[in-house]
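Let's start with one chain on its own, the form predicted alone, as structure tokens.
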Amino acid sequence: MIEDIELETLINDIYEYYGFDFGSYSRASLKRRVNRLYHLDGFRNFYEFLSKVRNDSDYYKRLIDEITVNVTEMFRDPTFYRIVRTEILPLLATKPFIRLWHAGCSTGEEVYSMAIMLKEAGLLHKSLIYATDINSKVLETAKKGIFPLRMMKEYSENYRDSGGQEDFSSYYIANYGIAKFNDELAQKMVFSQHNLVSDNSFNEFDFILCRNVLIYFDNDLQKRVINLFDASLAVLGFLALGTKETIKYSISTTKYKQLEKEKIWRKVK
């Protein structure tokens, strides 16, 4: 097990050697993920591990990939998607063009979920989904739109629970244990690397989704990210966070109106 003081040394060295700042990440989550990697790769002591991170830039990349990967699934929390389908998309439909931002998109399952809903609402043709993550490895997976076929039964149930009426299997081609989602969906996606810790706003959006990412950050960083979203969100646009996340302590809530029962806010001024 890596001790707390060793974790601080690792954080400082990563910043000094590579300029990447893990200082604002939740320590408990960071420690758990670093320990997992430490044991997985069979290091005998902390200094052997630290030396590898310092001197081997490929190993540093592996460390970043392992630490920043987030768990995701298609139509995760179907009630959330049901509300998007019934309450948010009809309001966005009045716009001539719809820009969405999935921040911390991981391997892309939720991005494809959104594209499917936009298609069913007749809005995909006038939408563009920007999907970003800090982790280049997961973005490569997301771009391909290829997911394990064994997950499709669960995803199909999520889809139906979210109010989906179509045959879910019509959205992908099954082949050798994988499901490849239709190019028609991917054509409306732009994937790029973006660091919520240090990068700035890059467009104005009508809908920003960042679900279950902020839980890994401390309060100061959460505030920074919420303000980044605020600067990136059009008036009357929507912001969606994860079930344990809030904007309450980060920004003046008079600017936002929360939708009942879900972690979705509408920017009112």
The other form holds:
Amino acid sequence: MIEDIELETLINDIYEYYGFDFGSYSRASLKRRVNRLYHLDGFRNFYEFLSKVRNDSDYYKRLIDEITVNVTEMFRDPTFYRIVRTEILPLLATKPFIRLWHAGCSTGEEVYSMAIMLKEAGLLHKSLIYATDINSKVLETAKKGIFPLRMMKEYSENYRDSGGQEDFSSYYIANYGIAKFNDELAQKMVFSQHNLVSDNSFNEFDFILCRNVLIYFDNDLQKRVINLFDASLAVLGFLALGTKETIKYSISTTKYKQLEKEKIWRKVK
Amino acid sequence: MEESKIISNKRVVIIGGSAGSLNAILQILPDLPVFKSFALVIVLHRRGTDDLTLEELITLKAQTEVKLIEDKVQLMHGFIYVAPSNYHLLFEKDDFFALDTSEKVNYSRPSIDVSFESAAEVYGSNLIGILLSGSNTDGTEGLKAIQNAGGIVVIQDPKSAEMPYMPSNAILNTTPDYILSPEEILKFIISIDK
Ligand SMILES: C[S@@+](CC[C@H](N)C(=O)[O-])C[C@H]1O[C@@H](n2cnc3c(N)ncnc32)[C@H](O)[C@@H]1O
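Now show me the form predicted in complex with the partner chain, since the one above was the form predicted alone.
What follows is the entire complex, opening with the chain shown before.
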């Protein structure tokens, strides 16, 4: 078990050597992830681990991969997708052009879910989906649109629960344990690296989704990120967070109107 | 150099359970009078959907108020908290709950081990861990962590459990302070409220 003070040393070193700032990340989660990696890789003393991180940039990449939580699903929380399908897409449909941003998109399962819904609503041709993450490895997976075949049963159930009526398996080709999603879906996706801790707004969007990313951030960083979204969101645009996340500690909620119980807010001014 | 450990001075009772544990919970909560001097956190294996049925049921049955756990909610004495479905529940040093979507542990999210281990780090000897009925091994490592941190370990008597495997496994691998039936667990919790 690493000590708290060791975790702080690691955070400082990562910042000093690589410029990445984990200082505002939730310590409970970070500590658990670092501990896990430390034991997985068989380190027996903390300074051995620290010097590996400092001196071996490939190992640093592994560290980033392993301590950021990249778990994601297609159509996770089907009721959320149902609301997007029935209440948000029809409102966005009136626009000549629709810009979306998935911040913290991980391996892209959410992005492909969104593309499927846009296609079914007849909106994909006039949409552009930006999908960003700090982890370059997950972005590579996302670009390929290749997900494990064994997940498809669960995803197709989620899809149906979210109101999907097509044959879910028509969206991918199954091959040797993988499901490769149709290129048509990826045509309107732009993947790039973007760090919510330090990077700025890069466009104006009609719909920003950032689900299950803020739970890893402390209050100050959440405030920064929500304000970054605010600066990137068109008036009457929508912001969606994870089912347990909120904007209420970060920004004046008079600017935003929440869609009933959902974690979706509309920017009203 | 001695490092300074800031451990919260809140008192916490954390209950973990899997298959068959809801029955035990429903034998305990309705008769548990409103308490003031600790927080009660319940971590049950549950279906991975986003509904709040478990929270609603417990709200209905318990005398003490249930507070929903969301990001940046702070643990306070005198409330019941229920770990939400599809997240691991962790504890920060400053009493805030932290949620985490990382891989399932023991095929479960929330995992009892994950919550027990995290609570043990923050609440140390102010923590009581109670493990109920279930048919897998989740909870055993967590109880060990609670014990090592100076907390109290309570395990449901397997004879009283619908699914005895989980409590039996924990009894084999830890040295519990108490092995109790649900009625005795109720009395025990009442006895610590002062
Ligand atoms: C749990 S995943 C969420 C995936 C998806 N949005 C979902 O809800 O299923 C969190 C993602 O946030 C990314 N992330 C963490 N810190 C970040 C940062 N500072 N900037 C951008 N992305 C970050 C991680 O790399 C990870 O892919």
